[in-house]
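A lone chain, given as structure tokens: the form predicted on its own.
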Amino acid sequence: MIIDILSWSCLLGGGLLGVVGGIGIHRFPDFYSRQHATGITDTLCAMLILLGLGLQAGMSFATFKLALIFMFLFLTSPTASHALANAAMHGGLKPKLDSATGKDES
């Protein structure tokens, strides 16, 4: 019973973080803000969902495979976010100006 509650809490938390990241894509004004919103939420979202699935599977080979998937995502997701933002910066994409101060945030 406790494992089911923990599992569903992780699954719901991961799903909620996925929705928050999706809202961040639509709400933030420029590429870098959107990239930050998704880069932060996707790793934690995947971790919580995979943890919840692992708790549901119990101690099995499926749990081992889920742990390997998490390790892959844990290493590649932040790297991909950084590479994408770095490519945008080198491509000349400037951050949006801060309207309150009039300064460029780069």
The other form holds:
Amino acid sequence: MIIDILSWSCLLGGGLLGVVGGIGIHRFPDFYSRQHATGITDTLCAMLILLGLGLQAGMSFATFKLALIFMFLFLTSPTASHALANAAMHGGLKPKLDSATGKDES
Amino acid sequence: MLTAVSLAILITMGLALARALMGPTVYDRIAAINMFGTKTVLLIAVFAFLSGRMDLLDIALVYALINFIGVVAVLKLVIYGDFHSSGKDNTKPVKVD
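Let's see the other form, the form predicted in complex with the partner chain, since the form predicted on its own is already up.
In what comes next, the whole complex appears, and the chain from above leads the way.
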């Protein structure tokens, strides 16, 4: 019974985090701050949902597959975000700085 | 419970698609599609448990692999302008907003 409660809370937490990340991607002003929103949903939401599913599956081959999926997402999501932000910076996309620092930079 | 989580994932995918359509710069679109791909992986995993067929998890794993490679390929296209198809020297990054 404890396992069910734990997995349900993980699943619900993951779902909520996903929606929060989705809302965050709309509310942040520019691209670089939006990377924070996509970063949250990619890593923590995926981890919670996969953990919740793994708890329901118990010690079985499916849990091993879920661990593989998590391990792969855990390694590649930050790499993709880094490559994206790097490409944006090289592509000439200026981050939106506040008025104090923005003046002397551009 | 699993349907509630799949509903939450579908909402996130809708928001990501909206950002992909509205995104001013091309990098917003790539970030939104990357997020959409990760959510598809999770949706397939949740649906595997919903329908009880555990072999769907392999599809989720392959989708995660392909999604990452797709994002990197699109980035290469955006940075260098093309996939060496035009034969001109394009080792210099192309300025694009």
